[in-house]
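Read the single chain below, which is given as structure tokens and is the form predicted on its own.
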Amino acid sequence: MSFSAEWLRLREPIDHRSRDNALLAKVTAHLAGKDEPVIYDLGAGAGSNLRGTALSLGQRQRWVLVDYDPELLSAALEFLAAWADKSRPTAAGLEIEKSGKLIRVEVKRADLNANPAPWGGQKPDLVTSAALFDLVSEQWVARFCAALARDKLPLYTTLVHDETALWSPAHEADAKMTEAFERDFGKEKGFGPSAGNKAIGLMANKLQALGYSTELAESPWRLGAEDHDLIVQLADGWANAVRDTKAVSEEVIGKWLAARKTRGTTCIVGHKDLLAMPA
């Protein structure tokens, strides 16, 4: 499953003012000791977690972007240009500078449904993704889990959906949108049947009986009327879902469209944040 470069740009800084700033520290305390930590992220599109994690990190490092969409890898190097200070092009990406970091950038298309384990024989320092996990099946969860443990790696995924959107103000309409909508959030994304708003918690789970430490944070989305564009493109997201499990009829979906898209709608998105630290 991939998304538009210009949907990932408007939803990049409710991401990064959203996620967990203690859980944040821990992974950079964690890393401190490294002079150029190698980060693994994977889903990684248009760059977006690097951006929100890299100036909280050290002053060297070396992130490996892993996405199956190469539009995306290519829109990842032309944001992450024009957010540094400075870059230059390398054989495998990018370097740039950014508020005093250096930070090597390369870019690898994977397809990770058929390998959960891009990095191979090179075992980075931190395995990271963000908005990737909910996503993904729960056979999928147990092979990765199963692979990060093989590899002793710690992982540290932010913004994985946990609870459905609540909408304000109320419409009628919200009970019928929110079933249909959770339906179809459990359909196929590429990586089996969608694990949803379970699979933070299956993840943390599996990694705790694997021998990890896990600490789970509240990182939602809180949209107000300064987010009206993103909360107008979610709204048209949500309306399309639900027209695919055809289990409400096209008026009220355009009732429930048309009330959303009006400027003074709130939202709140359950999201969290996880750091799993092997024994």
Ligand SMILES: C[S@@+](CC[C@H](N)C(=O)[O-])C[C@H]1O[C@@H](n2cnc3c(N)ncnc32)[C@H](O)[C@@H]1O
The other form holds:
Amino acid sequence: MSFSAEWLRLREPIDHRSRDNALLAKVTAHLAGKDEPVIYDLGAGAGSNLRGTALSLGQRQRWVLVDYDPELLSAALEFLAAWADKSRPTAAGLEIEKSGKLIRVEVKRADLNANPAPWGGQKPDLVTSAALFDLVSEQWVARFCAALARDKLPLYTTLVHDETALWSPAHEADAKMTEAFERDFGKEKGFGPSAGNKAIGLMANKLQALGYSTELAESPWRLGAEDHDLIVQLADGWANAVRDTKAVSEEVIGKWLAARKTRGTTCIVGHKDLLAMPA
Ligand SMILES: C[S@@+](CC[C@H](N)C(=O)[O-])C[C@H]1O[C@@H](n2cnc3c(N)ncnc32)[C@H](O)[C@@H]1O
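Switch from the form predicted on its own to the form predicted together with this ligand and print that structure.
Up next: the whole complex, starting with the chain shown before.
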């Protein structure tokens, strides 16, 4: 499944303001004693999770951005250089300075379905991801959690889709559109049959069974009039997904879409963050 750098850029400020700050503060506290923690960001895309996390961490950090899309990894380096106060290219990626932080960034192309533990023998201090785990299957969750537990690694993941969006004002086609969208959301996304909205709960339960302490927090997108551009893209994405199911007529989809693109539409999209610490 591919994602465009423009879509990731559009959602970035909303993702950053939506994450749960209490869980992020616990990540900060956990890494506070490390001189230069190594952080693996899975499904890193264009690097939004680094930009949303790094300023809450210590002065020196090393990030490894893992993704299977080479164009997004190139975009990550470009966007990070633009975000930084200073940057210089290195053989592995970039070194950047931002607000007094020194961050070494490496990009790594890997398919997480083939290998859910791309850190190999180099055990990081933290495994993180944003907006990734709603793509995966229950079987993949089991493989990933077993790999984390084997290496006793903490996990911090944010913005995992966990429930249906609530659109406002109500529209007569909402129920039909939602039912079809949810059906499409459960489609295979490169990791086996998708666990979709259930993935984050499955992951928390699996890690608890492996001896982890886990904490889940809500991180919903609360989209208002000022987020009109994202609402338009989101509504288009819903319409395309619903078209694929062939469960709703084009006429109904068209009317719903026109209503949803009207200024003044608001939407709450359910997400969760998870912090899981090994015993
Ligand atoms: C919704 S995007 C999130 C990107 C980024 N974490 C963010 O918050 O903007 C999901 C990311 O997972 C990556 N991805 C999906 N399947 C993957 C796989 N099998 N292996 C590696 N990366 C994958 C995509 O290329 C994309 O960058």
